[in-house]
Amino acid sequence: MTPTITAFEQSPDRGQGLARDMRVRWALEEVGQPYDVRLVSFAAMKRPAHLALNPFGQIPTWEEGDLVLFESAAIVFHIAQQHAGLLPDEASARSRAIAWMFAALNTVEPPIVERSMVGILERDEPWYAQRLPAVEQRVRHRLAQLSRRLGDAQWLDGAFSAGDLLMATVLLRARPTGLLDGYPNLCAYLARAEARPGYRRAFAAQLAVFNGTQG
């Protein structure tokens, strides 16, 4: 059965690959699973039909027969469990890859999202100039820890996994701030992720929505 995911009808990221349906598209492309996309407006996301799929009124959602999922990481994990290629077969390596999935979203992403929100929502506030350096220091702290752990390795733990997929999408959100530039190995890591054919196909599909050229 072909799954259906939801995505923004008009993405606020302006086709930069930052909207969270990108994670799901990329995972599906990595494993070669066809999928359908239903575009939703911001108004439709708050209506009962969509809230029945995602109680928080967000995207993406996943529908596959009777199975309905929300939260991008949960959907990526489901894909990784159902298809080879995103989680190692060996039990310990598989557990470590899952740990990196959690680390990406629970440890590395929060300060990066906070930095983005400060720049969007608080730029005109009187406390902005004082608050920004502290927020950026928290981002640098996490990036430095990640950089030390990655070192010269290609991926976080052996072969590319769902942990790398989620971590790369988190680092993409840091790149516009310029804070990632201080960590050459993380920049190279992100470039490797973006060079993967699955990523390129997912990015092109998401960009086509923004450009109004989706087939």
The other form holds:
Protein chains: 2
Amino acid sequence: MTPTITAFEQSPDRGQGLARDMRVRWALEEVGQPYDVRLVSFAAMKRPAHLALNPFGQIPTWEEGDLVLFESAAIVFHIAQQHAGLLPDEASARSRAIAWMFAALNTVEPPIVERSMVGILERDEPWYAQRLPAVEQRVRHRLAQLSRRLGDAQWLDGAFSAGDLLMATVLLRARPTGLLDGYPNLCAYLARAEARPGYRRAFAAQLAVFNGTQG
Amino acid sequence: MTPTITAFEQSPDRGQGLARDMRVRWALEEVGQPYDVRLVSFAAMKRPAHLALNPFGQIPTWEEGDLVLFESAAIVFHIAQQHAGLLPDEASARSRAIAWMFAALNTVEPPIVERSMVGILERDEPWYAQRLPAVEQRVRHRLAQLSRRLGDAQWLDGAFSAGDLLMATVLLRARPTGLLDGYPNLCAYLARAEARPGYRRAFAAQLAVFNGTQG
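Cool, the form predicted on its own is there; where's the form predicted together with another copy of the chain?
Let us now look at the entire complex, which starts with that chain.
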């Protein structure tokens, strides 16, 4: 049964791949599974029909027969449970890869999202210039720790996993701020992720939506 | 093999159960598994021996034979995979419970942590009074959505799960701000969680550390 995901009708990032449907598209491409996309407007995301799928009024959602899911990482995890290629089979390695999924979302992403939000919501506030350095310092602190752990490795723990997939999408959000530039091994890690055929297909698909050229 | 977790030698919350070892203790109590605790100082958390366990220098960590894990939610998930009682067996219900784990950490927690951090880091800044309302509005937005979805239900999706466990620990962090008071069903949900025998045993154990009375 082909699942249906939701995505922005008009992505605020103009097709740069920062919207969270990208994570799900990429996971599906990595495991070679087809999917349908239903585009939703910002107005539609706040209506009962969409809130029934996701109580927080966000994209992406997942519909597969009777199963409805929300939260991009939970959908990636569901895909990884159903299809080989995103999580190791061996139990300990699998638990460690899942730890990187949570680390990406709960430890590395929050300061990066905070940095983005400051740029969007507080740019015209009188305290912007004074507050920004502290927010950026919190991002650098996490990036430095991540960089130190990654070292010269290709991926975070052995073969590419759903943990790398999520971490790469988190780092993508940091790149426009320039903060990633101080960590060459993280830039190279991100470039390796972006070079994966599955990433490229997913990126092209979401860009085609923005450009109005999707099938 | 009895696992060993790490916890603060001196918890900044003075034993109120807000430190993230509480999640792991509670999960272990729910499934009836014993555990050992190694207390770490703030200085020790920044040293190589601890960074080898958790590259981000946080507690809790998990050591079980050769397996080392970090990220409280990943450890809770690992416990739920090994022992019955924290995730449904049926595949769809299990995926939905996991979605609530990610929703707790990635959608509900970030604005709540931001609110806490503003109170700690920005209380003496000239913009504190002006910025606080916007931060609190972001917390209320998420709490209102969660409250609407929960409705009159006991738990988020059927029986108590690891999703409820994590969501309850996230709501606990919001309670000191008073923002939870506007949502009686969330207060009742949290009270139900705190009344669970497993929660009470875990709370007592972490409080005993703070009081210096642990066995």
